[in-house]
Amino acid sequence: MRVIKTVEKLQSEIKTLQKQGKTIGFVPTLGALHEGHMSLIRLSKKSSDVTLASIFVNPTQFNQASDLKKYPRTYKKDADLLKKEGCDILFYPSTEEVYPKGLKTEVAIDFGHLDKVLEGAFRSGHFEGVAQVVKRLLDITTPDHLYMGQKDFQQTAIIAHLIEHFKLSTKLIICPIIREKHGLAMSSRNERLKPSQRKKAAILYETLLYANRLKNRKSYKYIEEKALARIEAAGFKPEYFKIINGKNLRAASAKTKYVVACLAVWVDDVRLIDNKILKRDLS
């Protein structure tokens, strides 16, 4: 695995590969890698000639300086995992490489409703930072395929809109959520949980399964209310439990064909998100 730290060197490498007719799969990360990230690497290796991953803790998408400071940085472990999985190139840039002085990197897009609900309602400016860094990384890497996890469901909707808006040739591939044995969605933030909290947080997935069982028997509003009560009863502080239209992120109705349950919960000072597709009829 080649580790590249500068934009100039990476773009030179990519141009050489593209001249050779190689397809490039890109997996952007913030580091603190886990099995969920590795599943993206494996999917990329199956459908792309070259798999490129990045590790960059993007400051523009963190709403609180304390959250940015607490974000785990485990470069050596991450690099070892990527190398073991067969990643071809690791892009490990500094903030100055991604956001050089004099280069305008902000993304001015009207996301409409997409960035106003769910995460957007609680994390002002978060998706502006996400769109900024993803657009910048896509401009640098010009990949054929972009691999992102379903766990960040709203983020995938934002990035799909960004790709369509700029008419980029990159194809977004959304990959399934990878879970721990007790059901908790794998996340870098899980490492900040105490063992007892981690085990107890299984209630999040259990609540999504509960919603799935009731989807054809109770109204979505009823399910949302009961789901919030279950999470609160477990001693956690939910920010939301919403059942939405997977296409536009608006509230789902009985006639909605693509239905997703999404949640965000505080486990003490650690914020976790998860989701489950309840219905998907795209015919």
Second form
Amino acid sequence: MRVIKTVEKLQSEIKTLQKQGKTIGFVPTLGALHEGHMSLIRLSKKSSDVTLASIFVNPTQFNQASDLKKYPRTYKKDADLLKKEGCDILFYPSTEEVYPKGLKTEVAIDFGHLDKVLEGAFRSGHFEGVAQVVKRLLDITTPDHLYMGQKDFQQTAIIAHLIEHFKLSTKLIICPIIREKHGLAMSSRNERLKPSQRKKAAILYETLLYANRLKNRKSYKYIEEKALARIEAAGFKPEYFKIINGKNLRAASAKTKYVVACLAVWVDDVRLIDNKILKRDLS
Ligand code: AMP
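Mind pulling up the form predicted in complex with adenosine monophosphate next to the form predicted alone we just looked at?
Below, the chain from earlier opens the complete complex, with every other chain and molecule after it.
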């Protein structure tokens, strides 16, 4: 695996590979890698000639300075994992490389409803930062495929919109959520949970399964209320539990064909998100 730290070197490498007719699969990450990230690398290796991962803790997407500071940085371990998995190139830039002085990188597009709800309602400025970094990384890497996890469901909707808006030729591939043994969605933030909390946090996935069991028998509003109560009864602080239309992120109705349950919950000072597709009728 080649580790490249500058935009210039990376672009020159990518140009050479593209001239050879190789397709590039790109997996952007914030580091602190786990099996969830590795599943994206594996999918990229299956369907792209060259797999490129990036590790960049993007300061513009953290709405709280303390969260940015606390974000785990485990470069050596991450690089070893990527190498073991057969990742071809790791892009590991400094903040100055990604955001050089004088270059306008903000993405001034209207996401409509997409960035106003769920995470957008609680993490002001978060998706502006996500759109900014992903657009910049896509401009640098011009990949054929971009692999992102369904774990960050709203993020995939934002990036799909961004790709469409700028008519980029990159294809977004949304990859399934990888979970721990008891069902908790893997996340770099899980490392900050005490072992007892980590086990108890299985209630989040259990609640998504509960919603899935009730979806044809009870109203979505009823399920949302019961789900919030379940999470609270387990001693956690839910921020939201919403059943939404997976296309436009508006509240789902009985007629909605693509229905997703999304949640955000505080476990002490650790904020976790998860989701489950309840219905996806493509007809
Ligand atoms: P992050 O480093 O948290 O920004 O995540 C990088 C990518 O990995 C994003 O596209 C995430 O959605 C994805 N990802 C994170 N956790 C998981 C998981 N448990 N299963 C699948 N993909 C994940």
